[in-house]
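One chain is shown next in structure tokens, namely the form predicted alone.
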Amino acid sequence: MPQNAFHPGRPWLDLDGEPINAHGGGVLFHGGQYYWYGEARPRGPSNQDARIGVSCYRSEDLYHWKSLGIALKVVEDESHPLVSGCKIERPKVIYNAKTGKFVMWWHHDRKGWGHAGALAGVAVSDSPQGPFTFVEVLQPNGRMFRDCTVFMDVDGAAYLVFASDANANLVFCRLDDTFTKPTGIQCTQFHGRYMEAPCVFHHEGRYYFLGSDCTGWAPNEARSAVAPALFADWKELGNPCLGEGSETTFGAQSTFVLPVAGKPGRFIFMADRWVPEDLAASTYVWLPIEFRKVPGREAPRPFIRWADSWSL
């Protein structure tokens, strides 16, 4: 096999040797290196709660990953809202150019309180490595918060997208200047829908949303959809998966939609094949997103067909 390729699904090491330990990640490009973020899980029988943290990974190539250690740990003091049995989900890094400071998002829950508070988590660093400094736990707005992403565009602005309302809809709302609090800015989308693991991302011109359907752990069929703008009106596209596999995102959900530094309209879909009964074993299913037109549709649909090894 290619040392220079993508192999979806099977087991991805590092460069010593040890699986990567981060999903329902996502990947921030800064200073020319890709910086890979994601759920660090302890290995064997897994409890789903936060024990480790928030790990962080290097590459310049996107195919070999460079550990740096835990960024955002928790902690044994049991009054902190990171304290060792939290929840700790879909951990985002985006970069504040103005304050030169790394801002990190998650889904939050207190220890022993399930997914009922439905919480925002925000900590902010001065190097992408971290450490990552825990700023609060919040609800933006006065929302639930659930599964999550974070959104630049193209002019700079910050934005918050997540499953709200036990999940019914989903919100996309505006972040202040610094990229830590959330603005009263906000819309609601995909009403009634109940949407998971959002990615946004913009193409030619147009906002695109991949995602799935609420399954639990099990995987779903995907789902996207195409907007002129964030607050405008979504129009669905159905399932963006070909071939076979496709009704369940060939076993694996959405975390993350990556473009490709320096190769514009390259993006890749990122997903994690989940094994909820040892969360560290899951693996990894990224590859490439393509557009194609459709007769009568005048955006173009993305599209993620399977290949057992590819290269970009």
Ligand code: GAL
The other form holds:
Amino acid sequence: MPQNAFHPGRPWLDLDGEPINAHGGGVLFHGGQYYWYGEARPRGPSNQDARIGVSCYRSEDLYHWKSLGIALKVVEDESHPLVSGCKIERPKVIYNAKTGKFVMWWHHDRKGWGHAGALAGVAVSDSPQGPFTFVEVLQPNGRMFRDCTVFMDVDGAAYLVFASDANANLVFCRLDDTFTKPTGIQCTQFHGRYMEAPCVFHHEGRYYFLGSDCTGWAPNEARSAVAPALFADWKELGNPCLGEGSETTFGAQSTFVLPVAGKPGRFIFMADRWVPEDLAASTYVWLPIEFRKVPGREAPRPFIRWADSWSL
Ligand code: GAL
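Alt. form predicted together with the ligand, vs. the form predicted alone above:
Let's see the whole complex now, leading with the same chain.
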């Protein structure tokens, strides 16, 4: 196996030789390094509740990842929202240059509630690897909060993007200057489209969305959309995946779109190939995003093609 290559769907080991345990995750580029955050799942048959917390890995080249341990830990205190047995899903971290803090958001649910509580969790840290200090769990502007991402716009403003209204709609909600609190500036998009696993990125003056349908851990056909502004009307562009396996996103579900540092226009589609009966055994499907002009359409469309292995 070539060293500097991605092998989608295959076991991916960290520099200690352990399988990378960072599911439903996202990547932050900071100080010349990439930080990968994700759900740390316990080994073996799991009951799908959080037992560890959020892991953090660091890399310079995106191929080799060093484990930095657990950035946000579950606790034993039954009265605390982070008690072992709660749900911590799809963590994403952004850096706030004004406060010098790293801010983590995730989909939270209270122990014993399944996904019924539909909360957002927020935590902050002075360093990218944590430890992150718990701030609170909440529903932004009283809205249900499930699958989520955080997007930093080109003007430095940050937004929560989350499945709301029992997953029917997707909400974009601007964060305050500290990135730790939602503001009342929000809009509802993709009405009744049950978009999950949201990813948002900016490319050549346009905003792009990649996501999934709503079928639990089972993979489904990916979705894509484009808009001239975050709060404009999004135009759906259909399934971005091409070829064999495209009807199930190659057996995976989106989690993040990673802009490659120093390479404008290069993005990595990050997805999880879930193993629901043993979530720690879930693998990662990272594939390059291509853009192509389609006759009759103004905006180039993003496409994702399978590759057994590939390099930047
Ligand atoms: C998926 C969601 C995952 C997880 C799962 C639970 O739809 O994307 O993050 O919540 O449902 O069934």
